[in-house]
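Just the one chain here, the form predicted on its own, laid out as structure tokens.
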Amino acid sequence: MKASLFCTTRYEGPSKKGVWPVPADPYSAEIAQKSYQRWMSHIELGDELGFDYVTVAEHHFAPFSMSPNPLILAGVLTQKLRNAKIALLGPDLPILNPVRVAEEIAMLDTLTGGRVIAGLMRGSPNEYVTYNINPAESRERFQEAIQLIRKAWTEPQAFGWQGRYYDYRTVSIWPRPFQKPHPPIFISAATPESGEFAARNRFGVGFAFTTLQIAMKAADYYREQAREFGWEPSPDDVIYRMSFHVAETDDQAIEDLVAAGVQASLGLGMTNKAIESAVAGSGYYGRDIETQRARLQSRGEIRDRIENGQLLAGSPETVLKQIIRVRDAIGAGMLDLSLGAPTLGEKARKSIELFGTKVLPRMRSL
């Protein structure tokens, strides 16, 4: 198995909460600059430790990821990374010019000597609103754009394109992709339609912001469809995204995540009765029961996320066992990993180091 370190470029200062788009009045340019610098240092560390990919993505109007243009971030990384491939999980095609995307990815592929992975995404409804694109058109726009991009990469002669959404009199991109016939293409296969489209076109697939159970079904359907089209995906054709935090012991990893305020993305947790029973038997005499309730709630949510296949957390040995479970369930050859406790400074960096030195070498043989 292989591993990718996801560069989320989170804003590491106070920000407002609520419905997207997030108001920017607490924004600090200095904090934003330091946030980018910290994330770049994490990515450089991951490259030094042997992570196979680093990942950038596209998001808009929110502090959890200051990456409105992942191609710019990838351009910076071409000058910093020496070994890792750069995985573009984004750009979001329905809101962009596909010929421009084809040119820019080809340029990145040339700059890196063929170390670009082309994750071409549909994006999310809020991103269509950002650029005034009808969400009902997103699937058809995406599918037409990706076919246009592939032709731009592979057709040596100038050609015209007249589709439903895109119309170009003549296309002939320079530079051409370094990889032949083009960089590996990955798309999301979260729906049956996208899984069938990926299988029909022999694309790799990725799963993110989901659960192990849902991803298992989607991966099985993708492979079934691929067989219908006469080919068999390899483990390297499947990417699964989750977060991670590695510490010297299981207890320390959980404590770190509790301190970082990690919450379950699906809102799962311990019931009030379970929390009260745990507090009563925990030996926290004389302490504020509400404080312990909050801590145990967080612990329950963290364990739910581990069980759901959304989080790797624990000692290196424990995390490796969790990885084996994910591999056996989905058949993924690549884990795309975001920091589970990115705000913890040196502990976040230590987590990357432990994963790179104690987990990643053992993943190679899985």
Contents of the next structure:
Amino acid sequence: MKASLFCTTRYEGPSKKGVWPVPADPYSAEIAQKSYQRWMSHIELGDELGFDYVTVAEHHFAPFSMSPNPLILAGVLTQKLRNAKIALLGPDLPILNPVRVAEEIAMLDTLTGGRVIAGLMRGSPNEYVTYNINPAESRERFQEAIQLIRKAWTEPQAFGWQGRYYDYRTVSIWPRPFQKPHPPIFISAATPESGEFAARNRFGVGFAFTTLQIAMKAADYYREQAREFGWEPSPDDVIYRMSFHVAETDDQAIEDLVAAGVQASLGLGMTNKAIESAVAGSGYYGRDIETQRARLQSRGEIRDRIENGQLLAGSPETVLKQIIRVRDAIGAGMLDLSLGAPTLGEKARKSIELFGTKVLPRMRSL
Amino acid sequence: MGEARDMEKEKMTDAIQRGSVKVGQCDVRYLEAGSGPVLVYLHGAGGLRLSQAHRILAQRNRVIALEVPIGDALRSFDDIAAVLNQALEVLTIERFSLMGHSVGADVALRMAIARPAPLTSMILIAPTAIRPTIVDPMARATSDAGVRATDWLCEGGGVELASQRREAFATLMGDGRDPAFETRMGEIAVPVLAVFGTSDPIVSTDAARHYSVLLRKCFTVMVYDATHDIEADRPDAVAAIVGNFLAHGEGFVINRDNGIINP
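Next, give the form predicted in complex with its partner chain, keeping in mind that what was shown is the form predicted on its own.
All chains and molecules follow, beginning with the one already shown.
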């Protein structure tokens, strides 16, 4: 198995909780700058310790992740990482210019000598407010944008695109992707519709903001659909995102998490109920709406989150057992790991170190 | 409801004139609508028809759809091209843009090579002139069904004629590439718009690059979510891109839409 360290670039100062968009009145430029520096330090440590990937993602209007453009963050990482690859899990395609996304990912792929994977996402419900895009169109926009991006990466002659949502008279991107025909594409396969789309196009898939039970069902459906289309996904085609906190002992890990005041907060998409409800009403969630909304609302105490496959927590030995459970359930070849207690400073850093030295080497043989 | 629809369709097709012109032993039938700069259209294996895209284009152009003739005396697409060029001379069409769909695009290219002078521009819709880019020959059978819901007017004939036409086109098309013809495509000096459907089971969008290389001034456009019947699947998209190309030629790449949201 492989592991990726999720670079959330969380703002480490005070901010209002449980709302979106989050007002910026307590914002401090100095704290923001230090937050970025601390994250870069975490990432460099992860790279030294052998994490296979560093993940960046796109979120807006909130301190949870100061990464409105993950591709800029990835540009910084190209100059910092020596071994780890970069997992781009955003950008949120339906709210962006797909040709620009194709260009920027090709740049990153070239700058890294082919060390990026292209996770192309649809975005959480709130993101549609960010750039004023109708969420009811999100799936169609997403599917068209991916086809356009793939064409932009692979077509050597200039071409125009007359889409349903995108219209370009001439496209001929420079640089081209380093990897041929293009970087591996991953999409979220949380919904049945996206599982079918991934299978039909032979894309890898990722699961985030979910539970083990829901992800298991979705992963099984993706594999079943892939077989319908005549292929069998490998573990490398499946990414599962969860939080982690490793300490010397199980009790210490739980104690750290409690001390950090870590609560299982709702994802960004659920923090503004009015927006989420309006987006749900627009058809954003597709035909499996109840499961999808339950997935995003799922939260609980630390031990519930461990049981639900949302959190790895404990000693290295315990965390390894939890990883095996996740692997057996979902068949994921890569875990995308977000710091479980990012505000704990040295303890957060120690958690990365313990994972890198005592868990990661044993994951290799799984 | 059905009667009302029929009346509406009849009213819409009132704007179409029918005619024919004699060239040697061939009676070349045609459909004509609209006024303005002339756009000559050659159908594919589905036979003589005008689509909803043509109905939109006819608001600014005189659209003339010529029937692509078949017969024992016509032993190549070049023979067919010669007959159609003569038909346009008889009709005294002195300047025109030439649009061809599928096999019709193949014939249109040969017309342009044989008689370049009257041409102002060309539009190739899902062209089959470069053979290796036909991804699924068997899909031909499903692409040339009779009347489609999106047709403005179809006069492609019955099942027997459709079958004869399909067989004749398949024989003339052959299987391999035609290097001499492809070389001569480089003689075409007018700007060419080549349009491909991203879901076309017959012509891959990868075909576009061949036309870009072989033609001097070729602009390729992928129409998303369209099969081989691009005009039927995305009539508004085809009309928009072709209309823009007809109006502005190579300058069609410039966006002239008003971007003001709340004036």
